[in-house]
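Next up is one chain by itself, shown in structure tokens, the form predicted alone.
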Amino acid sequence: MARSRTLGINVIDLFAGPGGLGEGFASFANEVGRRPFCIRMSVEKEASAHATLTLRAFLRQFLEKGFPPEYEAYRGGEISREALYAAWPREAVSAYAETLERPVELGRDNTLIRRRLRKILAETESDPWVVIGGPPCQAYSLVGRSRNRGKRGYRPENDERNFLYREYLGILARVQPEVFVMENVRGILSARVHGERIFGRILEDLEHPGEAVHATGARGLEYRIHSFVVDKPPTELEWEDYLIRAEQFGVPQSRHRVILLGIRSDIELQPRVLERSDAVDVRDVIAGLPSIRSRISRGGDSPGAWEYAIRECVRECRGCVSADVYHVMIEKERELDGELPIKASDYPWVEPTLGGGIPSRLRAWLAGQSNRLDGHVARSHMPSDLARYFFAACWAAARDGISPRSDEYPAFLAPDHANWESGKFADRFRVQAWNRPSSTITSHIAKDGHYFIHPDPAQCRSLTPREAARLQTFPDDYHFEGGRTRQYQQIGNAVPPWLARQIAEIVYGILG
């Protein structure tokens, strides 16, 4: 089975999203500055994520010589995407070939995937392969399972999302890569089907993917499943040993995910594990971005209307909040002048704006190759939510980053939610603390910003897509296609690229 390397290490990225995991692999450079990983195929079904993925595949071809000037013009809205690709047709054709020309769904478009696999496998017979990716997590996540329990007649064994990992198995059986990396949410460890935890079955299937999918040409294919964080042989690992806490590895976010490292059984080695690093705080990552105010979604937007909503909140809170919180509210009210810009188009070009606490390698990674900033545009909020955000951010500023619970809000700020006083959603409004990693950036940020309130009360808003992307460690030169909702979804669902780059280094140690 063993293959000798002649051209590089080929990568297939499944359920790729906007390319967070793939970005880490494709951008990794070895000790002599060579990038050994080549992404040969990326599979993604959502149209906006696929467009983002294609654009990044296009740009990767310019890593050595620098991004073309047309890309800066595209990000600034000066030319269309079609004009960008027309300026560099060869690179555009290569990018579309990598992402299969269009959005593709594993399990439904397998003929197209098999055709592409046959072609690239024939071109790279002697080179090693790595399969990466994470099957969609809605059926495994704690939030998703809670929603499913509320669906009449829902049965986990009938939910095809519980078994999408089998499509991953099919690719393993066909390609027989030396290494695979599979990512999923923490909830996969406790998810049950037919009353039994499904994770044990997933591990067994990944160890013997050929037998699991009845692939006659891969009956003897076997893998050992290693941990990226616990240095023990697979036979000694507990399930929790597969859990990676991203904040322990330089990601400015408390993101806990299960990531498995599969090594084909004919490769005899114990891989090294990730090296821990100091925590990176929210302040270091987003405090230097231009200050912007949210827009008002109802009743007409204007600086005056925005300022009035905040001043009314301060007036109503007089006498009904503790002295320390009210002191911060008064101080922040004095900073209001109604002149904060509405959107980042006022700042199309920016200097690197990263805090001094960021390690130099992460700083260079986040800065990327461009000094144009996009995606730093605030969403609109109702005046009542503006007041809640202002109160919550002032509370957090007075209480070392701790957000108020529902029973700590003044009565006039209580939202019209049936469960507000039940205790079930006591932390519905959550402020990101300046002095620690953020909470997990999830796709829920696309629905509302209540869990992702900016820590600066004067800005009175939720995080922008660019701020969320920085907390996910996407470089500033990474452009997300689609509207703001789609951008949030892509960012929230991705693997942090900086963590992926560290994972790629471990994989290179196995194959390099």
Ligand SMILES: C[S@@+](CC[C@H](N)C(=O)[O-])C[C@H]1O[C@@H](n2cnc3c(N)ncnc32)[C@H](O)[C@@H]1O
Given for the second form:
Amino acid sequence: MARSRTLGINVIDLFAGPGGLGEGFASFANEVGRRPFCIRMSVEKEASAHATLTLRAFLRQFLEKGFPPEYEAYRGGEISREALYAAWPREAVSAYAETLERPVELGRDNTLIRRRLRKILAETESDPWVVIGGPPCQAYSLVGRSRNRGKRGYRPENDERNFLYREYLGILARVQPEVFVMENVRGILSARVHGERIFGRILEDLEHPGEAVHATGARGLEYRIHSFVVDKPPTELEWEDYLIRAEQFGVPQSRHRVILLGIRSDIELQPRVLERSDAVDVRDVIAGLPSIRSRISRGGDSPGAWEYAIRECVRECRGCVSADVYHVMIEKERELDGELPIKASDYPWVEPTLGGGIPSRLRAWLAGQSNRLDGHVARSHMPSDLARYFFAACWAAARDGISPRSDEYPAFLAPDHANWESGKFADRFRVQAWNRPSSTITSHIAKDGHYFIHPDPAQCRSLTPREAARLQTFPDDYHFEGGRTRQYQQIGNAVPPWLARQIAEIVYGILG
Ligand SMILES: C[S@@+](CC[C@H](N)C(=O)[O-])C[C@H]1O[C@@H](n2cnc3c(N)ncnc32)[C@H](O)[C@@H]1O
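Got the form predicted alone; any chance of the form predicted in complex with this ligand too?
Up next: the whole complex, starting with the chain shown before.
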């Protein structure tokens, strides 16, 4: 087949999740407004994330001409996904081609991946390639490691997830891209296999992927592994230099991840590093969203039952919490007099509102192209958690955003947990402070919302998927497929697209 130029930079997104990293590349526009990066293949095994990726790949084809009205109808629940795709069949086919038609598992479905690779590599001639994405991190992550330690007979060297990065190396050896970007959790820097820290070996493998996977056609393939934040040649870098603190780059979230920039050794260039920007805080990105109260999960939800749970909490706290916190509680309780100021979470579809404090470029980014947004729906909580959330948020309001430690809760709010009184559970319940970037949005948010309590005591709830998505800097027009748990998982797993966009700009500086 004749190979032709596509006039773009080809991107392969591996372990793509909902496409946070890919979104940064696909949406980056250069100085003349052209989008140079073209995602040619994304690989993702989880069905909902795959559906999210496909929908976004579909939508991206409308960036210039404006999103089709059917998209809004789909997000509003008025038409099915099949009807959306049937209205735009050509775009749907192209989106599915990009995401390989179905969820695909690297390591298992390699024949399908190889077939697609052969096709896309044959279609382009001299255009550069970029491989992005990071192998899954459970085995490296600190939480994962402490959990694994408790598993009988667990040996990290037998955990295949530790070696999924070999699949990544295999694709590097095959595609031989000019650049790769590999993301992982901070724990990769200290993870050990056979008692040895594996990060050094991972770096060596990434420097010589052909040799690492014994690919004869890629023996001489070499990469230099640069940092996105420390402007030094690779030989002078410390491992910690690969750590990116997202909050230093305009993301309203403290998120620390290892992100490696591999540049093929024939490209002799020291890339520039990310430029720091002012901190953006929680208030900036979520305060403008409609206030919604939580619902009650057991015993039936009603405005009366909700109000009763709060009033009972205030009553029980009298005399057993300090005056400054109690003062906030009383003030909040007073707001309940008369009609309840906020409704239950029945806002699947609302007008987007962005706070005045957001820097203008980030504002335009978050607003996206839609004038409605979805996913602003709170989960339900047990009345006991409702009271804990109310107490914790009032405490944080009185104490500059600091959450109470477990030994600072009144006894009646103690959960049924053996070690609660030790005071060690400083973090069991965490209120996200208005005036700081949030803590890391993780996929854990799908399990319980205790770490992600909304700072407004009157709302008494954990963050909605849309709030989590805003803290992760997904544009408001980004739709996450699947039920709420799946949505939270996808959002928590992603690279913040706003950070990804800045990373894409650096890669463009190398190849553009
Ligand atoms: C940390 S997330 C990736 C996030 C993504 N880079 C983003 O920015 O949105 C890792 C993803 O890898 C997927 N995954 C794990 N093992 C996989 C495999 N063997 N093949 C394909 N996908 C896999 C998981 O389902 C998960 O969505």
